[in-house]
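Take a look at this one chain, the form predicted alone, written out in structure tokens.
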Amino acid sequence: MTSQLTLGPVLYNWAPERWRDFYFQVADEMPVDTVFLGEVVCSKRAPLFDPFFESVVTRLENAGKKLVFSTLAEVVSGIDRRLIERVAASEEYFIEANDVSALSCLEGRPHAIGPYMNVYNEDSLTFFAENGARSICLPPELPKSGIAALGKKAHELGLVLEIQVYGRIPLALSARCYHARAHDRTKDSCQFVCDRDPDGMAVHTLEGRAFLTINGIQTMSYTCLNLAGELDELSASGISQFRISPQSTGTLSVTETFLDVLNKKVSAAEATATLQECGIGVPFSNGFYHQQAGFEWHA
């Protein structure tokens, strides 16, 4: 199968005009083939991005680009179950679960897994098949030897499996906002403060070191995920949709890297060399991937 390109839903809170303006440049400029939208964090912020949401669909599908619709991640509330429910009422679009509350309005209809679903053996990949999946985002912590195994099933359930290969690693999610407990608020009159980190807030140790990134209720890595140097064990693991996740800067340069990689047209080091000056300015980590430490790196 054809190796692909893909981008992950922005998961942050940016400006709505500054999200649009975004997604207007994945249109008109990015080499990716298929695009996720959709509010995938906190439901508060979906209103936000809905006067630019049509906009944003009609240019992206005027360039080409396959559109998915990502649900929440997780659902603790009235609104988030509704805000599923909207989303999966998209019949003409294809959606992406990443909560198993979205399973039963998608049952027996194609959709795609999204990341944030636990599926870590065969029998998972046997289970979302039957329900009607078509692909499956792998969890980031994955190994390589889980990978391979699961690559070898998916081959023959006929699933095309994804991967997230750049990006901060989405770790956790709680009910509680982080974020506002951060500002001395509460989740319910947040007042959307996260809107001040777009790549996220870091979180020190008492030594002042950074390990990890603060998303609104979302746990993320500090470190920066950048598989370019495995894309081959990846694409002969039977991985053929690799999963770039927005950041505020650089995303363009970082999925036109990832391309020329995926071409051949430079090596892994290269790649690597471009992505630290395009990137956001953070170490980059692959551990998860050689079944270390995910803040680690090998080169």
Contents of the next structure:
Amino acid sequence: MTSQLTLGPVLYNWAPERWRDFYFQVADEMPVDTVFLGEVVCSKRAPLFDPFFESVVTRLENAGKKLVFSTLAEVVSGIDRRLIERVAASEEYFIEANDVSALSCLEGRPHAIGPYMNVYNEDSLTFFAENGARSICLPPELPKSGIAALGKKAHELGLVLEIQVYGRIPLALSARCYHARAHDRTKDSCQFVCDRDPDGMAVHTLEGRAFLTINGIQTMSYTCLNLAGELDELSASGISQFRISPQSTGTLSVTETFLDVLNKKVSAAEATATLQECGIGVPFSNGFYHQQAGFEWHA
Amino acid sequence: MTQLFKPELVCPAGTPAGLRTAVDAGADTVYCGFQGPTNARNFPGLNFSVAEMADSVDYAHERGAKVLAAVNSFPTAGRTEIWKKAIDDAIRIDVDAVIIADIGMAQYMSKTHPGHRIHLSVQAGASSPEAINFYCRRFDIKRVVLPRILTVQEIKKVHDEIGCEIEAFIFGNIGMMAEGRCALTNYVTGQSTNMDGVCSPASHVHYEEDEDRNLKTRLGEFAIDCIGCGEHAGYPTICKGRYNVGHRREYYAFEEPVSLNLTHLLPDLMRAGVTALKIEGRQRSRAYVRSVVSAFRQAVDCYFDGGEPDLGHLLALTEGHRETQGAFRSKTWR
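Next block, the form predicted together with its partner chain, ref. the form predicted alone:
Whole complex next, starting from this chain.
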């Protein structure tokens, strides 16, 4: 199976114009085959992008990108439920389910399973495949032994496997909005304060060490995942889609660099040096893959 | 007025002695796990061998109580046989239901042991009627343990739209992150909550006292709190630590060290249609289990009879002696 780069959904609350311009650039310049679109973290944010949604979709489609609509990762309120239903019911599009809530609308219909679903073993992989999944993006905490075992099973099932290879790592979801909390607000009265941090809000330990990143109800790594050095092994394990998770700067250069690695134009070490230059200026990590603490970096 | 059903009191047991204590203290149902990685409380010295659980099931059944086996962590690829064996063992020794989180294991149990009760673990993170009904339809689950992220009002709505019973947490430790969807411990220690059944493992917790006798708490390499003299501290977890975030200094970015205590919401939960009230704490001592279980036994019975129980002494049993109603009371918690 040929390897492909995909672009994960924007996970942060960017200004709508910035969001639009980013996707216009994706359509015009970015060497990715598949683009995941849609609000995954907070249903309150979704309407902010509505005014530009159609023009973004049209531009991406005209550029020949395959579009996948991602659903919300956590479902609590009526608004969350309605958003999932709205997205999952759009039958002309391919949908990525990030919560079991969306599966009700997708049973028997080809769809994708997103990285927020717990797919840790062959049995769950088989269940999702039989339920209509065509591709599955594995959870980021899986180590290489688990990925390889799932790769084998996916091959038997004719299932496409995907894994995030770049960007901050989603680690946890909560009902509480930590952005709102830091600003003495609640989720309902947040006034969208998360828009101040286009790459999330850093959490430092009391010793001053950068630790985690807050993105509304989501907690992410402070480090930036970089699996450029593991692409060959991942391909051999049966992963055929490599997901770049957008950050506020350098995402175009990041995708170009990963494509160069896939095409053997540059080494992983050269790629990592380039990624360091163009990225968001935080340390890299790849610990989960090596079955170590996730924040660690094994060069 | 909505009819009030007397809910089942579901209590934790980490050991056979703990199970007997819970049954004797008035538990309607006790939940426990096998030794090893198959349950979400995989702590040293905790949990049951198959023979121990078999004896415990007999003990409980003889006294009219039920036993639920928690097989509620997520098996990693290549190791599912261990989880399947745990499910088979649980059925063989006649537990009353198996608590399952992994969708593959739910499929296995529904196909291999049709007719036996599956309870959907809180670790499955099923919070909406759509998600819960999907599990009901596909695996015939009989009960869902709801994530601790919903208000009582939302629980009522869920109840009205689903085809199975609801079990809700009422007391004990409260993690801030949605259950089954947190990799923070793995990010810091290399041990996974979902795959290994550990959160903030004691083997990775270290305390350092500074010159002012403040106690710095570390998980792996990261300082997650610094506790001053005279401060009550709970068990250290990432989501209840203090950090510097933006303009906030020494700030509980996620939650303060509090425990869940829904004593005052019990009547509301009963009216919302909750079938079973769950107490957290399989890692707790027998003395703790005895106090908490008997207090809640009394409280549930008293509320059911229209009374107003006195539960002030439960505060002493909460973590750091501080309590919260968490997500349950109002949306302003979010």
